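Starting off, we have a lone chain in the form predicted on its own, written out as structure tokens.
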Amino acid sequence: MAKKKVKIGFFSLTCCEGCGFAVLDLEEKLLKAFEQIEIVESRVLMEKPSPKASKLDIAFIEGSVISNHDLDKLQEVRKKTDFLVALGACATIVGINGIRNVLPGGIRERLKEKAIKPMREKAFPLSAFVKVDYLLQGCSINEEEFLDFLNKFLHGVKPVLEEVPVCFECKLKENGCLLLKGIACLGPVTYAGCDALCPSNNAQCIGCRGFTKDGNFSSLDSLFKDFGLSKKERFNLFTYFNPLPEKLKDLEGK
């Protein structure tokens, strides 16, 4: 008797859909998984639209909640899936959409007036409204990390987030520390899992995988200040992908 396939759906809220295309880029590697999975909903991965599934084993959702339309869609998917995965920075930490959260009120109001759909006051990650069972972080996601998650899930292994910073991966790769070069890098306070992609190419980490729970933000901010970064520059760096950490609230009101 053939083993029942795992029913999977991919959904997009407000985002660029880059994470969905990252999954598509897996090509043959993803095809191998089709012996065990069935993609029943996906605007990007399916050739033709299909009727909405009544039940899903896994739902991958990318994008942030910035409208009531987003919220309705999120809650609808949550009700019919056993396991919900936030896919990428927009879904896990609000990501680029979160920039509007730190804009001056007047600019936010003007953006709201020009919006195609009615917008909420701020952008929110999925976890602000529903239970999220797992986070696949990054902008866009790490394709190999996606495959690793899927492989573990299909074999009954509960995926667990590695709560270590990007610096850990830099050490494994024997990268020279960008901080020692005077480059304002967020690697010490950002979750690893990207294989230290940016620092390995001599580019600063800007926190797209989210901030660690125990990051020493005050010390890092003090170092950036010594580098000559202004209050505004430090505020912008810490809030490029993430909400401003509580310990750095004095950077507000720039």
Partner chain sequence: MNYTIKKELLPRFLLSLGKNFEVIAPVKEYARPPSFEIFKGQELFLDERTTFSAKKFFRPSKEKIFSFKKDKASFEISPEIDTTKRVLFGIRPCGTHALQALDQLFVKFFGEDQFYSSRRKNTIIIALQCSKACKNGFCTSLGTSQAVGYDILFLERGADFFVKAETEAGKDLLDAEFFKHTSDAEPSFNLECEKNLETKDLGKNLYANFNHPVWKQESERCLSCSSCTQICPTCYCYRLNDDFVFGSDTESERNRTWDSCQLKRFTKVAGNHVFRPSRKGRLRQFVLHKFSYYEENHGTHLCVGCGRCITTCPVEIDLTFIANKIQKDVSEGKK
Given for the second form:
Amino acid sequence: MAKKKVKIGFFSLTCCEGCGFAVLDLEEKLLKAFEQIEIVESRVLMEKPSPKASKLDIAFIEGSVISNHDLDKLQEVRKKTDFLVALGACATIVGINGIRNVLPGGIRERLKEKAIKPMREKAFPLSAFVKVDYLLQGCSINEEEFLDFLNKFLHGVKPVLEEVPVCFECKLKENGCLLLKGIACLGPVTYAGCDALCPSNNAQCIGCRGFTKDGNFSSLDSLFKDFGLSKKERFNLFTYFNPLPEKLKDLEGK
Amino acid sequence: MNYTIKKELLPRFLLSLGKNFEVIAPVKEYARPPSFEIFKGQELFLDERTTFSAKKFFRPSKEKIFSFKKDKASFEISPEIDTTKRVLFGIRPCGTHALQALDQLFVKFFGEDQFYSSRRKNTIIIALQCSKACKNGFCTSLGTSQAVGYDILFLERGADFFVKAETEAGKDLLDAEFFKHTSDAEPSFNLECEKNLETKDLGKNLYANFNHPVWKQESERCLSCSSCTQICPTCYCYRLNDDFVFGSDTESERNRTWDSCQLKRFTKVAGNHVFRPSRKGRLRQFVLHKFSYYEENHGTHLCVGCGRCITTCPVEIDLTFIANKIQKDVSEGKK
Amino acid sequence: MITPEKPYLAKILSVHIDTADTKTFEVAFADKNLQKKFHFGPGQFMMVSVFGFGEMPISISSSPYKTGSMKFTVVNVGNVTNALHKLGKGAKIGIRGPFGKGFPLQRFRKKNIIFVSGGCGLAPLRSAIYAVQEKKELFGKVSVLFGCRAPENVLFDKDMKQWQKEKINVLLTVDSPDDKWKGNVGVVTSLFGKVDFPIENTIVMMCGPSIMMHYGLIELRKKGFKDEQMFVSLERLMQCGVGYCSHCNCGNKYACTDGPVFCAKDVKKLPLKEG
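Structure of the form predicted in complex with its partner chain, please, following the form predicted on its own?
Every chain and every other molecule in the complex is listed next, the one we just looked at coming first.
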């Protein structure tokens, strides 16, 4: 492969930067990828961006847009990259940052006052402002999926986000179903790709990979109701990582 | 010739087979649901059929079937055929019938697929007859309560198993260290399944009631989680995927992975058109494929009555309920 | 045979650019003996592999009487077709087949024939048109109706000129014409009125997008065509091509083994509207 190396940049908006670290967890596999890629900008890996960073082949952006500073940075990166990948829950579905969006009014104002940098009224995923070419979901992302994306990209294959729920992978691992034990699990409405990490460890899925378009939210909600979850609890669970699905608007308010 | 083996000797017998075979047995590990695993002395699960079926040993959920390798002058297409010698112990009668159905598809009907048939030929089947009905099973309705196509059959008899060797390959496994000859009569069991399925004209009636309200009613709570198809011993639908070996332009592989008709992507074609978009259509495809379509093409049902799909469904969708509802309406002349 | 899914090595002999997003690839088995033994009927398809990218079903668009090679006319719509489009003469791909049931031309002897096609649906029909042209003394009058989005999407214009020379009535229509377009404007069904073959002695062969075939059949029925006279090629996702994988399952039929060409009377029995 004597091709020109693919220039990659990693950028962080407001987040824990865990997804960037998840990429580093690939260790040797990432080193192998260096035969074909070149990281030209990354706050974690480099002291300052390489001079080549003025034009990028792929930009991986983690974090949500919660300030004008974030927005400026996002738009600047969009301008200089051919392909933009939203990395992780904060960037794809607003994730934990989005809890702020559903807080009662008073608390939100106080948060804003105490913030160390000026905040916007609400937190947003990248797609609210710029064209996002692909999503790598999860909190944090699945490294293998990152590698698979990179492999496909290097061969010119356009990745497709498949409408497959976590349950599909959970059953491949022959896990017992948490829903059958009366545990409120969001597996049926959440994108797969994590190898059913949480349910495999007996923890409920909380939807960090985003809700599928095909999910049957009303049915799952009434199942949770049968489990004895209050309206508030259901609201909290469904909005843990995701915006409240359109079909569950009833859960809003008291 | 028939034999007996003391129940307590069973784990030792299975471990002794491990010298020459990969031994598969129903086990229960920690808090996990019972399933078929490679036996290394785990706790055997012999109460009833396992939560997960044994199909993964014949059709793995991800199976590399070809590797492609490009050299300067040549191009290699190499199939990856699994020839591991296996013994599968403890498959229940419903499971043996499921294997017959897969044989029909992957060996007899469409032409032989060696990825499947090689595993099949290299696996000695030790079936275990059920002595009591299991939860949600309805094998007695479908005539699948007696094992078929096995090499050895185990039947429970007090502290022993009564053992029937059907094939030479099976007989060769029955070491005198564990097995004693017997001239006793074969024990018989009368299973009484809780669930029943009215099978008279079942396929015809279900298809004739393609638009029966029960499809919509039941599918409305379907989560499209695809557990039913994953867990089913006869669901065989799959997709093919190519992947490059990481970092290589010249080496790639082709994989078969399980797919599910309950997923929207199943019928998606170029241009993103989906032929079976609704949950109703997808649930109906699952049931009709089992009882109508397969029956028309192969003369039997693709369902073996194990009831796994009923047990595993988080929202209690029951295909016997759907089928019986339609059967009842037909017999009462409503439809 | 190891499995009906085993691809065989093949070589691209030539590439022809048809339109901005469509190319025709001439392909032959790398093993000359395989190519010698290879025969197919019009309407049948092959599974074509671009190694590392995947496999897809593609109808053969060349004449069944031309045996040294076969042609695939491919629109660039997805990852595999895109990878194929990047390949040139001499590149190696995988092929297997032919699969499925094509158009039963031997049953159409002495009949007039109308070919109805939309977009790249003309590709499998071209194979049938060539076959009919080759044995024209066996058939009656022939008409080819073709509809596509815009003038620049018109396929096989060279062939069309040739067919017209051979007294095949070729009628074109587009959805959105440009200034130079002199032909018909509208969907392909709008051409039905321009063919006045006696209905009772005519066969219709149709291939195109599902929606076109759906309305095509309705309009033709209105004109008096019976289902027995109409044949369509169904579009479904085929992963294996040999009846295993069940993606193309529709009712008790499989588009890959029972089709893709079905008589309209059989199509009527299929649960096409699955909701």
